[in-house]
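The chain below stands alone, shown as C-alpha cells; this is the form predicted on its own.
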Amino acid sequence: MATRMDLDGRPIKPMTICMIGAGGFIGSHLCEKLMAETPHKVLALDVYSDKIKHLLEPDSLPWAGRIVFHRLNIKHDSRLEGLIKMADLTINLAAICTPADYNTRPLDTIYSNFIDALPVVKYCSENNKRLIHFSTCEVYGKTIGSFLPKDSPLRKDPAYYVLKEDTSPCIFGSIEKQRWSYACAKQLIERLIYAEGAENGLDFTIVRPFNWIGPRMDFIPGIDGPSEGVPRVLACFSNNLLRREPLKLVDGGESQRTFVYIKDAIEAVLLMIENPDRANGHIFNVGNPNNEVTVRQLAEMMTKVYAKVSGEPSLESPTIDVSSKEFYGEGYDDSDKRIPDMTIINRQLGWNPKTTLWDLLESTLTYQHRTYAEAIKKSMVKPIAS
C-alpha cells in the first residue's frame, strides 16, 4: 500500500484506533473504509459484531490481524481504559439514539448518551489520547426561525435556520418535553469534552451528523434494529414500503431534513482521523445542505425510488396523517428544520458531500429490499398477507 499522505503533504503514520460503537451502521461503514484503504489498526468495542461480522472472518482477509473484535458493554467492562491505552485514537460512537426512546426512556437515554460517555474523555484526558466524539445535529435544537410569525418574511433569510458549529444557540423545549433528553445529554457531552480540552489538553473533534443515510441502517425490527420503539424517519418509512402500508406522517411531515449519504459522510471522518493538525479543536457539521427536503417529500421521493427498486406499484394512497401524539406519545416536540452550514469542514478539511438524495434513496432501498427479501426466505420476519 502506497504512503498515505495528509491534506498538508506529509506521510500519514500508520494508527491504532480504539472504536467504541465499531459494529453499529456507521461503524462497519469507517472499519471498512479504514480496512480497504489504509493501515490502520481497528480495536472494535462493541456488544454485537453482526454488521462487521464480514470484516472479522476468515482469517485469510487481506486486513486479517488489523481489525480485532473485543466484545463489551462501555458501562461496566473494567477493560475499557486498558484498550484506549493501546490506541493513538479513540472514536466513541456509542449511544442510544432512536427518536422514541427520548420520550419513552428519557433516563436510560440520558445514561446512554452522557453518564456512560463520561470514563471515555476521562481516560483520553488522563492519558493523552486523542478523542473524536459523535454528537448529533439535535444540540442545536430548534432554529431561531421557528419563533417567528408564521408569515414573517425574516423565515428566509438563512441567518434564522442554517446551523452554523460556533454561532448557533442550542434552542430545546420545555423540561416536560422530553424528546430533548438526547439533545441534551448530547450538548452537556460536547460542553464537558471542550472543558477538558480548554483546561486539560485534550485533543478532541465533535462530528455532529446530520441523518446519515445507506445500506445497513437499522430498518427492520428485530432483524437488524431493536424490535420496540419507532425508529427514525427513514427507517420507519422503509418499513412501511417493505410491508407495503401507508407512510405515516406526524403532524403532516412538515419538518424539513437534510440527508447525506453514509460513504460521503465516512470520507469526512477519514479526513478528520488522518488530519489532526486541521481536526482538534474543532465541532464540525456534516451533511449535505443540497439534499433538502420536507418529511412529506420524502414520503414521496422514496415511494417512487421504492416502486422503481421493487418493480411493485405504489399503493393508492401511499401516505396518511397521525398526530406527534399518537405516532412518539405525550411529551413530544420537534425541530423544523435542521440545514447544516459547511464552511468550517471545508475550510479546514475541503470536504463536500457528492451524493444526490434520488441516488442515496436508491442505494438504500435496494439494499433494504434485498435484505427484507433474504429474511422472509430465512423466516426471520413474517411476509406481508396478501
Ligand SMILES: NC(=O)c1ccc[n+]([C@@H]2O[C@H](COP(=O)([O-])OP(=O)(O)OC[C@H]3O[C@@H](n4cnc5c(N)ncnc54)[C@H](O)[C@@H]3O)[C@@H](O)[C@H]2O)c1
The other form holds:
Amino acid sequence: MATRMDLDGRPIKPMTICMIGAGGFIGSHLCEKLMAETPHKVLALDVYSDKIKHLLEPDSLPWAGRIVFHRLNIKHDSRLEGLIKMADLTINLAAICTPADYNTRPLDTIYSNFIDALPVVKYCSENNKRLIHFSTCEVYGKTIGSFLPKDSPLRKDPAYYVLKEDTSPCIFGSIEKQRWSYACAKQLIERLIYAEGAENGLDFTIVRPFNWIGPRMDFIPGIDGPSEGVPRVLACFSNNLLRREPLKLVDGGESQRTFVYIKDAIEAVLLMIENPDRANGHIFNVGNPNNEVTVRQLAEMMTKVYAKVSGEPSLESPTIDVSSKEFYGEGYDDSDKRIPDMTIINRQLGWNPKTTLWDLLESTLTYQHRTYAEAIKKSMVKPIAS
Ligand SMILES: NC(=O)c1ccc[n+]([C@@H]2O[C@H](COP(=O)([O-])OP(=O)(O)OC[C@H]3O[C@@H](n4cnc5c(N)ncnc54)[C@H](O)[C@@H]3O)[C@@H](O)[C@H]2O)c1
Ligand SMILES: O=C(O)[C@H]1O[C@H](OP(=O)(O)OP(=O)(O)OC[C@H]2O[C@@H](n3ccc(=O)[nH]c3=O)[C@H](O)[C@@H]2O)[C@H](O)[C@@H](O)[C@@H]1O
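Structure of the form predicted in complex with this ligand, please, following the form predicted on its own?
Complete assembly follows, chain above in first position.
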C-alpha cells in the first residue's frame, strides 16, 4: 500500500484505533473503510459483531490481524482502560440512538449516552489519548424559526434555521417530553469533553451526524431484530416496503430532514482520523444540506425507488397517517428541520458530500431488497393448520 498523505502533504503514520461500538451501523462502515484503504489497526469493541463478521473471518482476508474484535459491554468491563491505553486514538460510537427508546426507556438512554461515556472520556484524558466522540445533530433540538408564527417571512431566512456548531443554541422541549433525554445526555457529554479539553488539555473531536443512512442501518423487525422493535425511519420504511404495507407517516410526515449517504460521511470521519491537527478541538456537523425532504417526501421517493429496484408495482395508497402518541407513545416530540452549516468542516477538512438522495436510496434499497426480500416472504407464509 502506498504511503498515505495528510491534507498538509505529510506522510500518515499507521495507528491503532480503539473503536467502541464498532459492531454498529457507522462502526461497520468505518471498519470496512479502514481495512480496505488504510494500514491502521482496529481494536473493535462491541457487544455484537454480526455487522462486521465479514471483516473478521476467514483468516485469509488481506487485513487479517489488523482488526481484532473484543466482545465487551463498556458499562462493566475492566478491560476498557487497557484497550484505550493500547491505542493512539479512541472513537466512541456506543449509544442507544433510536428515537423509539428515548421516551420509553429514558433511564437507559441517559445512562448509555452520558454515564457510560464518562469512563471513556476519563481514560482518554488521564492517559493523554486522542478521542473522537460521536454526538448528534439532535443537540440543536428545534430551530429558532419553529417558534415564529406560521406565516412569518422570517421562517424563510436561513438565520432562523441553519444549524451552526459555534453559534446556534440547543433548544429542547419540557422535561415531560422525554424525547429530549437523548439530546440532553449527548449535550452534557459534549460539554464535559469540551471542558476536559479546556482544563486538562484533552485532544478531542466531536462529530454531529445529520441522519446518515445506508446499508446495515438498524434492523428489520421480525427478521434480524425484535418483531415489536421500532428502528429509525430508513428501516421502518424499508420494512413496510418489503412487506407491502403502507408507510406510516408520524403526525403527517411534515418534519424535515437532510439525509447523507453513509459512504460520503465515512470519508469525513477518515479525514478527521488522519488530520488530527485540523480536527482536534473542533465540533463538526456532518450532513448533506442539499438532500432536504419532508418525511412525506422521503416516503414517496422510497416508494418510487423500491418499485424500480424490486420490479414490484407500488400500493395504491402507499402511505398512512399515524399520531406520534400511537406510534411512539407518551412524551414524544420532534425536531422540525435540520440543515447543517458546512463552514467549519469545509474550512478544516475540505469535505463535501456527493451523493444525491435518489442515488443513495437506490443503492440502499437495492441492498435491502437483496438482503431481506426472501426472508420476509418466508416469514409471511402462514403455517397451515394440521
Ligand atoms: N446513524 C446516524 O445517522 C447517527 C446520527 C446521529 C448520531 N449518531 C451517533 O453515532 C453513534 C453510532 O450510531 P449508529 O447509527 O452506528 O448506531 P448503532 O446502534 O448501529 O451502533 C451503536 C453500537 O454501539 C454498541 N453499544 C451500545 N452500547 C454499548 C455498550 N454499553 N458496550 C459496548 N457496545 C455498545 C451497540 O451494540 C451498537 O453496535 C451513536 O453514538 C449515535 O448516537 C448516529
Ligand atoms: O440520525 C440522526 O441524525 C439523529 O436523529 C435520529 O432522529 P430522527 O431523525 O428523529 O429519527 P428517525 O427515526 O430517523 O425519524 C425521522 C423522522 O421520521 C418520522 N418517522 C419515523 C418512522 C416512521 O415509520 N415514520 C415516520 O414518520 C419520525 O417521526 C421523524 O420525524 C436519531 O435520534 C439518531 O439516530 C440520530 O441522533
